[in-house]
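Next up: just one chain, as structure tokens, the form predicted alone.
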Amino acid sequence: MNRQILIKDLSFAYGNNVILENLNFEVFKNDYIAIIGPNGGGKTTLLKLLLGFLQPTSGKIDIFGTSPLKMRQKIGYLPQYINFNMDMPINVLDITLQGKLTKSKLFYNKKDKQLALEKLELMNVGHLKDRKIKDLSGGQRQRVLLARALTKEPDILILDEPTASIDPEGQKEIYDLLKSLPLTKLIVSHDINILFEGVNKVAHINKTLHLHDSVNHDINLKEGHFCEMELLDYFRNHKCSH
């Protein structure tokens, strides 16, 4: 198998406050991993470590055999909160093109613009390319931000609560789009329905990590919903990695 991420004996603390403790797991090409767990359990901290925004207190993270900082250009990232100055006259295409800019590349070219337009079309918002970002709905804005992350042409896509504050119909559209993307995906979500949207592994994080290598997609759905107790029983009774 083609391993892309290795996390070994990883711990992180703010002073004496231990956030993550002795995490071990691997991510392989085209994995689609849901990262779940309680508030304050360390989910977003793990994402920041994967992106190189934070450094481990102990242990290591290898991405394609080297450090997250060196591999950041191979990772597309959609954070939970992005604050826009809604008074700025920036349009959808300009937002999307930001995915091509780096410290060493401050301007984009014709090829970049064509790529950004293709990703907007892929996210079903190509027709909004000239609209101001402030005039979009929450679901439209998330699709634009996904297009921006994909314009980076990443090998790995990391998403932190991509369906937060989006209505159920919009959430389903985002999930369907994510399922169609042929790349490795790690998604933090409080929405347990993500487990039924194509993920192949589930990482439960609450300071430590428990990895479930399979998801029972046969759990009964009733009118589009599931019994949470049945889901909890499933995870309680199936083996997982630590």
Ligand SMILES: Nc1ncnc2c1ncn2[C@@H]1O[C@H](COP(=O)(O)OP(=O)(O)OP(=O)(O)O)[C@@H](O)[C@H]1O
Contents of the next structure:
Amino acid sequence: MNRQILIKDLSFAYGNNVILENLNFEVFKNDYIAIIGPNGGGKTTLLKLLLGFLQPTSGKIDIFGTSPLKMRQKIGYLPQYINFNMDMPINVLDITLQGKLTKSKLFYNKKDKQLALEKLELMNVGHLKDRKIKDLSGGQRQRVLLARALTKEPDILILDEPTASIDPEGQKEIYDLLKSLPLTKLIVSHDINILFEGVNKVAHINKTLHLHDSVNHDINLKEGHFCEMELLDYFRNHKCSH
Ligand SMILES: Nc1ncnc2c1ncn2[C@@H]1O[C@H](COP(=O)(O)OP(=O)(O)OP(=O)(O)O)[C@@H](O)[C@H]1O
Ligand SMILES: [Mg+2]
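What does the same protein look like in the form predicted in complex with the named molecule, given that the last one was the form predicted alone?
To see the whole picture, the full complex is given below, headed by that same chain.
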């Protein structure tokens, strides 16, 4: 079945504060999973565990059959918050190229540069390649960081609220783009629209995890408009089994 991630009986606590409790979860090749849930529910914590930045208190995570730390190179990650040193004289292209660097690969070549430029173009920020990162808007910066994650040419893309600072039109553009990328994607979002943007599974996390295996896409969008009223209609007609 081409399983890429296996999470078994996973729990995590900060000291005595249990954040995630007994999660069981599998991710298969080309899954597109929306991770939803309230603030403080443990979404970012799960992503940090998947990247090996945190270690489980109990249970285990296998990625491609081995530990998250060993597989980090195969994962493109866009963190929820990035603290840039705004005094850094680094430009957009350099930031994007960082996606190609590893502990054992400290320099990049012409091909890497070409790839980084392609990904910036794909994210519609190619024209900003020589700008300093500090001189970008929040939404532009987010697109550059997405380009950086893609420049790594990952098998799995993990995004923590990638559209949080992007306007509705830009959000739609990013959703369309993500939909078209042929790789496994996990995306944390508070934007309910993500449920209708091609995801095949929805994981709700609030200390425990509930997986909804499919999303009904036949919601009636009136000329592309979607608001709380449509959402209410939708939930009235679809009973949740969990
Ligand atoms: N370094 C830390 N030390 C102690 N507790 C932490 C630490 N980081 C996060 N927490 C706590 O872990 C819980 C889960 O946090 P997490 O960041 O995973 O939530 P989240 O679901 O991503 O929330 P949000 O939607 O606000 O981003 C919160 O109660 C948070 O206060
Ligand atoms: Mg978070």
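Take the two forms, superpose them, and find the largest set of C-alpha atoms that agree within 1.5 Å; that set is the rigid core. Positions refer to the first chain, counted from 1. If you're wondering where the values come from, they're calculated on a predicted model, not measured in any experiment.
Residue 137: CA moves 2 Å or more between the two forms after rigid-core fitting.
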